[in-house]
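A single chain comes next, written as structure tokens; it is the form predicted on its own.
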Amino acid sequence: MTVTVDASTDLDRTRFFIDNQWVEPRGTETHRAVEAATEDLLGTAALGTDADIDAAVKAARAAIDEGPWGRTTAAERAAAMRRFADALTARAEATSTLVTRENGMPIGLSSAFNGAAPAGLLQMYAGLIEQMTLEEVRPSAMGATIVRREPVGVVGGITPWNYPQVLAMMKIAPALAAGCTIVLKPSPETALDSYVFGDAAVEAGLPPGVLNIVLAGREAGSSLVSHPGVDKIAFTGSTAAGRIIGSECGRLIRRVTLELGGKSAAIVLDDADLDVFLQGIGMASFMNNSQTCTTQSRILAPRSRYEEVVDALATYTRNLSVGNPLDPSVEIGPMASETHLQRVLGYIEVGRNSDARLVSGGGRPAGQDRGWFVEPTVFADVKNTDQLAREEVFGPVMAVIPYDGDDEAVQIANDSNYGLGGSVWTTDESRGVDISRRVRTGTIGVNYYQLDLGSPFGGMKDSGLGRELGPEALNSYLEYKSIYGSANLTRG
């Protein structure tokens, strides 16, 4: 299939969305957005400074302290969120295509996660906040107590490039439902698509200052984390950055949720149906070109079937279609940037220089002269102490590790600094669930792995703090207040 792109489209984004207006930047620094599959220029975006972040936080502060948003009812917020969802749905196809061009995500996946899911999350949290009791009266020893759930305040949302629309909305939707306002700082690696939120917010009639968007690098991001007008930080990104943000929020006694990295294990039990395994491993281990924090890049295989698993995985990866992600038939697109490509190739070199055995892939695919493509790669005979088994590659590089017995499989799966995703493959679902209960991870699937937007998502250990998604996410954006009164309150 030949993919054509309208080169005349002007995607430049040289202003920021603050207080429902497109405002000029305070600085002069810009970022050139380059298409991952072709290395062609997509557009130019302004990068924010501390002054831009300050303006956005002040707008968000005013919106909750002085504006109408701080006095809205749950029903009023839900109505605004549904209008917001409709405005995003109208833009879904163009948004999905833009993200695919930015970061190399296969278009089918982008349509689901960057097109449909953000609107779906707004709809879900609109319904949840309407159903939630935000104030109740409890009898007390001295009379009665009003227990209130109130918005935490101004939220600083910091999001990465790999799933830019849905990861941003995983913060925006529960924050808006709770009555918070938000300043979103997207990653420069996906510099252009986040401003779709601003266009849709205006169309939906969100009040000024409720949603503000400032594209910026790490320094301006740091100023958002430490800004005195911010009440909570919601961050998705690397564990290294999460440590810094968590430390600063701890110093400031500022609420924070951290969704960080992973090095998850797919446990193939000795009774596994390898056809089922191969049908599901695409989502578990290769979703979004393995540029996914839940990627199960440690494949744990029983010694009794080890070579069978290795051969099946090697054949599977050799048959994956690598190419332009705008082509619906393509299964693996490019890495998001040249810098990231070099990181992934570096880990392949680490594997080549170890005692591991390269069984498929191992470099750049033949015939891909432009774009940041890498072959899906499998190393066998990896030890769980190897660098390839300990560190997050964030690319399609799998490490197959042998084990003897269920207990050792669980021990190896848990022998990691991370605990975010995972899977168990077996023909006995009860056995798989029992194994899953023993693995220290925030999410795990039996014979498939796919996020459930209605259930909590997050990690253990170095994979983060707190939970996103599901009704549980609302708690991160609410404060509890107790108002002590007389017994008359219970009669009201």
The other form holds:
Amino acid sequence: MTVTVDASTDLDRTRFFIDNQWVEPRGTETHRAVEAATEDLLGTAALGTDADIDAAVKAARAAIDEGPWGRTTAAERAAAMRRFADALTARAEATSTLVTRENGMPIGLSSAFNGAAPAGLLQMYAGLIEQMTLEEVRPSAMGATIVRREPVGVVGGITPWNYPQVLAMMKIAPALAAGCTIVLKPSPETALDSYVFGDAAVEAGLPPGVLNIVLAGREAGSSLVSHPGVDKIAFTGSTAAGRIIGSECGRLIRRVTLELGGKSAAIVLDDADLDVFLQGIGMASFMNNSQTCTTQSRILAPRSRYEEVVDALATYTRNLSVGNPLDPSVEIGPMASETHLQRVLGYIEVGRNSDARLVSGGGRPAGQDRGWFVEPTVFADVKNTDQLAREEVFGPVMAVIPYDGDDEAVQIANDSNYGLGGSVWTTDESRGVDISRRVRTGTIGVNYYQLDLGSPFGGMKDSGLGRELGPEALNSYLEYKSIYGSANLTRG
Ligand code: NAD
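The form predicted in complex with nicotinamide-adenine-dinucleotide, contrasted with the form predicted on its own above:
What follows is the entire complex, opening with the chain shown before.
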């Protein structure tokens, strides 16, 4: 079936990537991808149906059950992954630019997370799988046991729009290293960039069916979650969707990792150097226009220095440059979609209608009549029980909350349904590390917050289940198997 588009651009993606072929969609639905900063049409993408998902899962199933991928050695997979990394690196600049146009991410950040990081992750997991012992023989009471690590099987990867390339690769790279095959269902908001993986996979000579990409909305996404041919779901997105996906995986006894939302706290201790805090708060709280799961949108400030922290933050946010994210000097780009802008503006209204004090921002920037921009906004005197302190805004709206003493700071930081990221700001690093040990989050930084691709990443409480990144992530793509035999057993 041919998809009709109302206007065409050279960025259109109207076919899916299944079994190394560009396949016509079974349905007719499309998504108009619009540039976040200009509201101009970027391109049109086909939206998948259950039938498209089914075709992709069948291709992934065949590639592992019958195809060569299921029989490859770790060294062969590592070689293919390194070719894949090279093919992505060759496209890195174009990919970073495209994502910036899609979701408003400042171009410098996009070059790191959408340009460099995906290739880096492929290289990292290629190296790790080569070094990993996938089979060992252990003596047992009856003779010996071969303990093997086998691929989990077919993985359904479901990703959000905020860091589309790196979040997808956080699933693809360990899956491929382990010997799994994958069906990726990206988010419609970042419809176009995901297919760069398909272009690069073909160039790298990945066997058919190893990587399949079908852009789809929630309904077809849920058919991927419950498809009988899928062995594991790797999901990144909202806690609301994670609950639905997690419960379906529970019903099916299907392996699942959930990387979900957050309401992280930056704890400014009474001895903090505010210059250091202001140098680091950009990454901790405003990275990607605060459309980041680990955004530290609760700023906990000691009552003894409360006004000092509030003033510093208000001045900092007033000086942030807001504009077209393709301009390397711009620090804050637009929100990714009009719907999301309205959601963020709604939270600003919630703050305005509460007892909190608006100290900077508070609406749309003057003079920007196109694009989904919002002013970086700070509310002071927020209580940790306020809606603004409980719910994820996913935009540059900060709540400054006062506390008395370290114990209360830890108590407030932990008084959240979420447990994803956080930071502690202090001139005494060991005090900062002690506080960090008491905060129930998957990651936390002392005097900076920046993702370390080599260490496990994920959430506690409603922020998720399982870990991505680091060598640890490989575990969730491997199953143990024990083969009992005689003392004469040898390793394969
Ligand atoms: P979302 O949950 O609306 O969508 C994420 C993806 O899931 C999309 O591809 C969507 O189409 C799909 N989806 C939604 N409901 C589904 C269902 N029932 N079955 C199958 N697929 C479904 O999230 P979003 O708005 O795209 O992303 C923002 C959210 O992602 C925020 O909450 C953010 O904190 C979270 N996030 C978490 C991490 C992390 O690592 N913890 C990283 C980035 C973003």
